[in-house]
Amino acid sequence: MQLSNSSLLRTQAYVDGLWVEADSGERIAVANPVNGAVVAEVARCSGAETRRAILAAERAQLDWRRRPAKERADALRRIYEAMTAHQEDLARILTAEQGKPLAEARVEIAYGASYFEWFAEEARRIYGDTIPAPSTDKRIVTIKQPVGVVACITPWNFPNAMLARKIAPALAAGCAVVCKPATATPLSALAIAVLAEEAGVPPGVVNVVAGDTRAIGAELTGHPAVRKLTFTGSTAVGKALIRACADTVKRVSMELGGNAPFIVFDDANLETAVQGAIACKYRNAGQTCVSANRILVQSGIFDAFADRFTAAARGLKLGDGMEAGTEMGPLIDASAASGVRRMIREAVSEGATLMAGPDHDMKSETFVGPTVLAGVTPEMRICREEIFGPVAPLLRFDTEEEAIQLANDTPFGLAAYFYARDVGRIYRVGEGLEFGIVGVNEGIISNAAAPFGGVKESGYGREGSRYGLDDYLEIKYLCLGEIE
């Protein structure tokens, strides 16, 4: 991996201000999903070092969250400017580790810094109320303090976006965090915490801790000292950490699992459609949250949309990220690439026709090709869970109201999709699919300045826009008597 600034990748846990190793001396290897190789060795922590973590952010908490909001807010923007100066070396971490394409992880590391650049704007405007009194004597205030010790822990497919995301609002209201990355891809939280550490945030505030999962999540989510614990991953691991939250009543924000429709109406663009679905379907070998799980395409153009749509997924050039013209990448390990692998044997053993895919010319186990799948029935397993891999169900419907029954048919609601052109039909479908997230004629939505979150088994919370401060703060009432 070559780097213009070496000091990026670090391989020890960053805890109150220093660069430290496990108490054990334990390391974990951080392999490329590509070929295996160790990219770098990082500290395995447990519950002693997460412990000095939560009292060093409990510490540096009191007087974080004393500071003014500009200096809060000029802390982040300099975050900000100091992710986007190091674009290029941030971007190499990330797909050496991850192995998503290097042009996928550009975009990536700009998605996470928009996050401390719109933080840094909404860190100024915290509001609070006056609220009419009810008598003369009294006034009623409202203030937004922050809720104290953050825990965030955030999964691999998107491991310097998911941790920006979070951590700039908390940091905006006043919190500190301590911040536990995915086993397999540490090192871009790392990163984080050393251009944080270079924007002058005082030690303590910032903390990351990677290696027992299982050790780290008790003292996250046991400690009392924190009171709020932030997720995104799947929906199994978030309803545990729920309960595991529930002795201590911290509150939590979930960013959980989806299984997204993509509709497809038979009055839509049909070029600008199989382009969304691509990129929505695709992207990142499919391993995103918000990807295309099951594409609804109406009868009338089902067959010209399959065609095109198989077409162009045989056109993408798979292989190893760091090579220029890959469009995508593996799967993050072989456990993962086997697991899709299964669903499309198990999906063409009930019927369903492989269109393209998933045959691949690499020799590594991790790589699953661009995958379409037709004749597929609303009762596949393929269709009922989330896939994480490049495969893409194709599914009839003839009407409106089937299509929306269809899409809302699963205990999952983060994004859906829909192409259309009808104005009335626009308003009907967006508010008739039970999703956090609707994209209409639109395949990529995320953005810093919108909310992003989802309904049902897919979570609570948001995270960006305006109201991605909300779950940081806690709203004070203050009455003020002998007024008069």
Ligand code: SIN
The other form holds:
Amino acid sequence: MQLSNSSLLRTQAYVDGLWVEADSGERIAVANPVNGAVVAEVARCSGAETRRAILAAERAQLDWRRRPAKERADALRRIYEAMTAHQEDLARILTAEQGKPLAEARVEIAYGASYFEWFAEEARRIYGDTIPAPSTDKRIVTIKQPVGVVACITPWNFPNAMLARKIAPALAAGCAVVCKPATATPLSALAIAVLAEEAGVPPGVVNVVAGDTRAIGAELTGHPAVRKLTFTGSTAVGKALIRACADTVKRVSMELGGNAPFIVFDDANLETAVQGAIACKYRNAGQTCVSANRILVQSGIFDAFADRFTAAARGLKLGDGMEAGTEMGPLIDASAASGVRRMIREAVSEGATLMAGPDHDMKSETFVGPTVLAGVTPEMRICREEIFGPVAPLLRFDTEEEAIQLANDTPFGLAAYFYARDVGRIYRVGEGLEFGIVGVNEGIISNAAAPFGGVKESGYGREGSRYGLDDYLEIKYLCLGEIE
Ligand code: SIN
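Structure of the form predicted in complex with succinic acid (previous: the form predicted alone):
In what comes next, the whole complex appears, and the chain from above leads the way.
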């Protein structure tokens, strides 16, 4: 991997301001999803290193929380500036371990950096209230204080941005963090730790331990000094983490799986609907929680939409993310790719028709070509489960009520999208969809200024926006008596 600044590529864990090996001396291989080549070998931490990181965070946050908000804000701002300055190197590390095209990786780095910029600004606006008291001799005041040590568990699909949007608000609030990145993609997380260290974040405030998922997870969920756990990942793992956090009554925020409907009404602008659906479906090869999982198209526009969408999907260039012109990379590993292919086969055997994909010219088994399926029905597994791959199932509907009913017929509630121009319909459908995020005539909804999060089994809590600090703050009520 060619980097301008090779110190960004770290393979040791970062605990209490030190770069350390695992106690066992063991390492995990980080593989390039394109061809399985080993990119780096990273310290394989376990429970003991995690415990040390938690205790370091507990000590460090006592001082960090007392620092003036401006000081914390300045440190976050320096991380933002460093991420921006090193965007190219960080993008290369990301593509090497995750597989997404370099152009997308650059966008992710800018997206991740924007959370540091945003929360550098928000850090200075942690306000309390004064509340009218029920009697004349009392005053009621509230102040907001950091929750304490925060465990951040993050996925492999956005190894930089998902961690950035947890670390940035936590540090802004005055918390210290122990981060557990996905085993497949620890390098981007370790690179953030390098930049935090260079930005002057004190030892122990940011810790990163990669390795034995079960042992690290058990420590993070069981240790009483961890006061909050924030997780982005699957609903199944999220439920297990919520249960594990119950014994020590930790605050939890969960950004879990989705099953996003993407609805195209007859009155939509066909061109922008096709572009929006392509961007939403095939970004990161469909490996996002907010990816369109079911494309519902009204009868009057169905054929025109299906033809254009299929042509655009067929035109996407598959390849190694490091190569110029690549528009879609591989899936994270061979098992993910074979799971997606199995779903496609099942749908076809149940009556769906392949309009594009999944075959391709790439040699590696981690690739699945951009796939379009028509004749899909809501009962098929491909409509009920999160695909997490580049497959677009197309469904036909007739009325607005039917579209809303089909869209809401899922236990998930993260993101939904619809394209329409009638203002009444925009309000009716926007209000009727049971999802935390609704894109209206827009297929890409993520940005630091907006609250990201779901309802139902997609989780709770909001990341980014002015609400993003709330999950890291406790409200304390001061009751002042004897005021005459
Ligand atoms: C996710 O897939 O979990 C997040 C995607 C995003 O932030 O856009």
